[in-house]
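The chain below stands alone and is given in structure tokens; this is the form predicted on its own.
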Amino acid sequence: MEILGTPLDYTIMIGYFILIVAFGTFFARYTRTTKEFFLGGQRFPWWIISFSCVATLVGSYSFIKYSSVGYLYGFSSTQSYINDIFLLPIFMFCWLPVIYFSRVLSIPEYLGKRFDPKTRIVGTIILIIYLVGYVGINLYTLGVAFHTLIGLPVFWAAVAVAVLATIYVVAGGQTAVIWTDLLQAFILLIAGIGLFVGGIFFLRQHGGFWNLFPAGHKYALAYFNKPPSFNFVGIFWQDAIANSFAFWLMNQGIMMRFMSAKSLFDSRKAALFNILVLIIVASVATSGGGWIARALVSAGFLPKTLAGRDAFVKAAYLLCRPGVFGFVLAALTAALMSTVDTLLNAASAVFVNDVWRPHIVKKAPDKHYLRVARITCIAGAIIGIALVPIYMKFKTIYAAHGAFTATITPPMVVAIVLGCTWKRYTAKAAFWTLLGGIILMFLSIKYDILLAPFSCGIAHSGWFFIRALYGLVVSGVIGVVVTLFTAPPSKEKISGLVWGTEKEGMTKFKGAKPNEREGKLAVLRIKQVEIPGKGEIVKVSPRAMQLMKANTGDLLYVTDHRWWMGGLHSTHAKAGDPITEVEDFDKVYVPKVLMDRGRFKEGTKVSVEKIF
């Protein structure tokens, strides 16, 4: 079998492997507690969260999957990503405030607070299956890519990358995930957009990209219900509703990423920028290789027999010089590792928080749970590898990914959406939405005639798309009907856990009435001063308090003034009584416990911001 690439290309790719593992393990020094392992200490600004989310969103399956679809069907391949705009209001204004202020560490924990323990158990099982299954689909995809490149067996390629990603996740937790994903986001976006733009310039002398691109490929949306393997109605229900809602509302890794922001305001800014800007860029980066490959076929540079799943790699190999092709290979690897690392960290959080801590070892030191979290990451990688042979049985990556998400996600998506938006939704309804919904989903696999009423004219071979619509409908019906026949939850039970109760959530989070007056940053110098009995408090001058529009007891965020530090040296604290010493009006008094937590040094220039 032909080996694509030169020794220089593979040297660059191997060098990237070494760099990213070393970069990730460097952050082990910032991971001393389970909160830091899972949430990174909740210290990061919006731009880091937003860009690192792109790396999670664009998995290795994205380059292969969407380039394949772009090659076969054209511009309509972007529909899967652009669909995310539909859920922006629910995510920003319903879901983010609920999870941020409720202080939950996992989605099942939210289900337990909002509903009851048995709903949490069912949710835990479904979510672990979803996360570990997603690990498997990503490992399978990279295995396919390396099989195309060098003939390496799919399974063993998956094993190699799983080992590398697991090393730095186990060492550095969420902080390592966020910072490595930030780096990998830039690499994969530059490579994807660069390949597309480079292809356009290459084709200028051979007829032009637009003229070489088939007329039927130039539509922004797919045909309504054909072909069965890729059509508008199937994409909408499977990708836009089931998959996208699952990614943003049900994916524990995404929840933890936004929970790692320094404030709700930064979480919302990250979501807005991600969905309205970066996702559009990502849709072109992941599909562009397929579009260029199709034009290259028309120009005679690639064979007409080219398989869709090989489009990205073959186009990159043709267009890129030695060394540059290695960079593209590194981007493909970055896409894989940036999704797998998130999923492993997320699965670990669910297992520790919803299985080990409440049911197996209930009262152990935090170091014990941190050790279990790291072991769980390794176990998740092993299970993901074991799933690769199952995904290899599907004809295409798109079909494997679609079949998996359409089957697993609908009941959980319905339970979360109704739970965070409908105050009347009850615990019994949520339990039966999850349990009854998942049973009916698996029945539809055995008896696919159940999908016929939802087919929308799609041929039988494309019904894997429609399983998502079927699941959303049957789960939704269960949830609504059971709710109407059961007593509504008390006002106290849902306080801070559903849309419309954000103020109560903020009050519980702060422990006092929120201060939402808009202030400015105060730039000060650190001075270590002990504040007896008040280790979580910092003090600033009356002038700084006025600048920030802060009151005593307000929640503050203190961070190194150098923006490029990205919140690594930072901490949250409450505002104490103002400093009275005039000579220290340019200082912020910080006790030793917060000096250690924020990794500050005496005299460091910091920005102090009132959160609320």
Given for the second form:
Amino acid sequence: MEILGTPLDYTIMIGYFILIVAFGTFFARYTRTTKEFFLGGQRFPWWIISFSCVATLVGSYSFIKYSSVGYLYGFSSTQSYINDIFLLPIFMFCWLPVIYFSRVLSIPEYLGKRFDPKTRIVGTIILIIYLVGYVGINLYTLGVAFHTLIGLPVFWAAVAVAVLATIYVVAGGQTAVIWTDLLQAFILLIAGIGLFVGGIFFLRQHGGFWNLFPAGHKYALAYFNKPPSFNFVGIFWQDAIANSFAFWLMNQGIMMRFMSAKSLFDSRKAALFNILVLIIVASVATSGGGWIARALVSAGFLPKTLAGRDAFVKAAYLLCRPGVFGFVLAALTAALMSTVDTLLNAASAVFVNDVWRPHIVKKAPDKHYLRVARITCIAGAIIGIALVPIYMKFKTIYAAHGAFTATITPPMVVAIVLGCTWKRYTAKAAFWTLLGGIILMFLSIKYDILLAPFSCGIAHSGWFFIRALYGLVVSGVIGVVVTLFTAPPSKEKISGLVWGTEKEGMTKFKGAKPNEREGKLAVLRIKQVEIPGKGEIVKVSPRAMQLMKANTGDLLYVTDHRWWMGGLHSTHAKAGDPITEVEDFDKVYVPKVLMDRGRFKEGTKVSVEKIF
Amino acid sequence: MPTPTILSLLYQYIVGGILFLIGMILVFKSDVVDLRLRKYRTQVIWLIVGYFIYLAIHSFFFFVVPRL
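Mind giving me the form predicted together with its partner chain, seeing as the form predicted on its own was just shown?
Below is the entire complex, every chain and molecule, led by the chain shown above.
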């Protein structure tokens, strides 16, 4: 086996490990409650959420997989990424308001509130198997990649990365996950785009990328239903619809990420920027190595027998000088760690929120649940590591988790989409959508003739692509039919939990009627003043209230004026009666409890914004 | 690998477009989206523009790029 890389490359990679763990554990000081551990205290602006999501989206396998597809089929490798626009209205305006205002911590908790405890249990079981198995898969794929690249044993490579990710997740929770993912997003985008651009420059003296890249590879969409291994319609239903909906709506980690935003407006903005800008950049970053490899083959720098799975690594090794290749290895690791850290935090949230708190220790201080959350992260990592040798030994188990994911995705997607968009959709219908959908999906694996009506002309060997369409249709039919034969839920039951009741959710969230008049930011200085018996209230001058168009009782967000602090020093509070002391009109009065929560210092310059 | 036809492009933006349209109808009929407010209006406009940006990218890579 050829071992790639030089001692300098390994030094850079180890340096990167140390940097990321030190950076992540720094945020331990911002994690004192379960709300901070799971949702980062809901304090982050849109740009942090948006960039950190890219790192979660790009998994450890993405560079290898999409470069392989790009090498074999050209620009149409981007099809799997550039298609999320279709679900964006439902995500931004139906799903996000529902989860944000209902204050749920997990997908199963939403299923429990919207439907019934039975559906919540089914959701919990499905999600825990999915999340923990997925941690194992990510560790396994990274182990395999590093074994191929630098000869490290698969298991020990996985252990090393799992331990590093667990250290900072346990210490800093969601805040550490978000900030390390922000850093890792930059690293993996720079490495991917850098490789593509570097390759173009390299090929300028050897005929040029454009001339060397085959004409048939220059289409961004594949042929409709051929070949069976890569065709447009199969990828459309599997990736654009089923997997995209799954990523944005049933991914516990993504849900927690968007709930960590300082406001619903910022959550929406993060989603919009991510899908309109960052996903397009990420698709080039992950596929670019494969495109360059194809041109390098045409120019004679790589052998014509080059396999797709080797395209990224061989192109990177050929083009990168010692040291730069180490940076590419760091980017591969970044892609893995940023997915694993999110999964560990998400699995912990589901376990604490849907198993421990409701069934094992019901009423305990928050510190108890925080300790359980941290222990669960460690346990999740240990189980993930334990799965690696099992995946290595029994490839069928690895394939089984893939089949399990493909099987549960369409029914879960249908249950969540109908749950958040259709008031009439009932608890029984949701339960049978999940159970019936999963049973019918398993049946389609055993009797694939069931997929024939949905094949869209794809040859039999490619029918696995179309299983997502089959699953969406059968689960949808079950959901609609059972709903029509069962009594609709009461208005009180679904209040704030479904499209059309968001206003009620907003009112419950605030505890009063929302004030949506558009105001401006007020820039003020902190003054610590006790406001007796008033709870979590801050006071500003009448002029600032007028500038923000705020009323007493409105929800405000106070943050350090330096934008690059990314909301680390911030807090939410209610607006109290305006300040009457004229000499303090440039101040905001903040009680000690909020000074501590926001990590403010006396005299700090802050921006005060009305949320609603 | 066969050369892609326009069917892929039409399928993506008609079938995907129907889904997008359903979503937009829900947005316009939502009880919290007040299009008189700039914060909602801007995001809804970017949503619609986004659909056409995606359509433009795929059309460009279908009709123009392969012929360059």
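Numbering follows the first chain given and starts at 1. Superpose the two forms; the largest set of C-alphas matching within 1.5 Å is the rigid core. Given the structure is predicted, the values throughout are model-derived calculations rather than measurements.
- Annotation: Cα of residue 97 displaced by less than 2 Å between the two forms, core superposition.
- Core-superposed comparison between the two forms: the Cα of residue 221 travels less than 2 Å.
- Once you line up the core between the two forms, the Cα of residue 263 stays within less than 2 Å of where it was.
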